[in-house]
Amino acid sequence: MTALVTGALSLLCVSHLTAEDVKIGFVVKQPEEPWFQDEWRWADVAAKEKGFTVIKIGAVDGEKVMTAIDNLASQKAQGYVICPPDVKLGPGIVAKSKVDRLKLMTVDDRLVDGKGNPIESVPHMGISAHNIGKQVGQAIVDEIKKRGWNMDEVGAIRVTYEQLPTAHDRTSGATEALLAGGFPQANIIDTPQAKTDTESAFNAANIAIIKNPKFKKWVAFGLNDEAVLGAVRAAEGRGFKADSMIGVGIGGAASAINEFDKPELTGFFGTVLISPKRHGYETAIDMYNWITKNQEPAKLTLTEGKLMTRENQKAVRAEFGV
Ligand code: FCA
């Protein structure tokens, strides 16, 4: 009986210990903002169902990138995942993490090399970006129709963000998807935007408005909710509200839940929702199996994404089980 007992108990103990071990970093470019706030929940589900540890660290610039990287090190952590404030840092922040023997998987962006290419040798989830903007830009061409509006006196508010390759396919995707539609090119106006926060977005859409007078009505997108917000916040201060602006933004975390339960619907139409448990636990997953199993994860996974409104979000949130 004690020798069961005591064999039980040290087969506890060796597992949890080596649970325990386990240190995963989990480094995010802009830890303010909803989207990465639910994926280290998410994160946290996975550590507390595992055992591990996860440490969180906010990065929004190359440096900090460096010193979080060091940072995992000393902690002795064995592995992380990141989202990275530039995917252009793809060559340092691999060579880095050899040098710190940490195990390194990418979510959301995807690193770059030197030539603009993928790092293909680094694992990442990633959403499937330009299928997500299409859509958006038929949830937009949709509620266009649904209005009866006439597309000749609609311009389109287009915020982009060239220099991160998942935002250009979620933005030239919605672009095919309206163009498809019926929806003129030449009333698709380019709002590019210097950082992707809801206040860069509201100022690059404010001139786009301000200078393009002859439009009755508004639609917007661009990479994520915030980019949209953007639009939709300086679309109002012009006097267009929820009647004469739609704005589908990508996404779905708090930012796009405050926003249809204000008791006034506004210009901010809908979001494709994506799934921070899959970007936040399933990566944490992966990388808890890599350090502790060696199994690597998949070098490539693309998430799939869903049109929520004010009417269907429960029901879709549900279904993504968020
Ligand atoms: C990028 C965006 C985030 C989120 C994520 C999935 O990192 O900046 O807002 O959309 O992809």
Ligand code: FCA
Given for the second form:
Amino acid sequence: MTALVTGALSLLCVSHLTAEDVKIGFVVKQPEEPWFQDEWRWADVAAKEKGFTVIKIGAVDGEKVMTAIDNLASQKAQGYVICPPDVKLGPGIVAKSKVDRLKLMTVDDRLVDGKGNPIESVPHMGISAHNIGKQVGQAIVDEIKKRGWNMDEVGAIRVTYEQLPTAHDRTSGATEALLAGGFPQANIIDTPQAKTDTESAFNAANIAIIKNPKFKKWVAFGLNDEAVLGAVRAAEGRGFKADSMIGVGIGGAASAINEFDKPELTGFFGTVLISPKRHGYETAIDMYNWITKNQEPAKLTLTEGKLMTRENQKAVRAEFGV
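Having seen the form predicted in complex with the named molecule, the form predicted alone:
Partners and other molecules omitted; one chain follows.
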């Protein structure tokens, strides 16, 4: 009986909401990153279409996340989408959202509980990290074969960041595809990076190259474009240019586009572009429908990407709304 009354009251409240009443938060962990800027941009497109308001907030740590949630409540938002700075904040974010009576959906990185398991009660739109990793690995295998390289002479720089489940899944997927394509397991060199940026990847890859002088050619993969660009720069510093290096990133960041636009080829061969359009636009629409129609989003939606190279970048970027 209580459940029926609660549901009826919820529907009654929904029925009185107009689009102008709806305020949706969109909280991201790195607001300066082009990926998150694009997510916000597409969320704004959804807001313009439907007539609601998007409140955009950057929250780089746990304290700022909690402040952001209170901020949204004080502005009378009804719900929010978040890419958390740390997935282990999950229990705290869920509890805080309930206290502030805000609907919660995650994007990109999925919240985990105290045991490290996904919090499946929170709707999530993420990236099929393992499958995207497999796309990276397959692209590398295809290019190795196209160039006629002897795989026994090729080293693979696997830039790892095991603290983040998404990073683990991406590099695992790439490794799986490499091995399936005949690449020797012994030639894959783990290069842990301290942070998920180009400088950390450069430092890690540089050490790997120095310690393995037997390899005549290199390939590289990791969490994102920055990881691979760091490895490519390190390889260049050791004399490995575009004809002896194949790096395939993930994300289609501005840094990747800049690499393609250089007049001369570099070791950065390609990137698997993922769609900020879906992650920004669709999550905002999902939250809007949840607030106004009581239509809860799917508990799990996973998106995939497409290999983008110097040759096809314009067509792929147009297709993905970048």
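Since we're looking at a predicted model, the values are computed, not measured. Definition used throughout: the rigid core is the maximal C-alpha set that superposes within 1.5 Å between two forms. Numbering follows the first chain given and starts at 1.
Q: Please state whether Ile209 has a C-alpha shift of 2 Å or more between these two forms, with the rigid core used for the fit.
A: Ile209: C-alpha displaced by 2 Å or more between these two forms.
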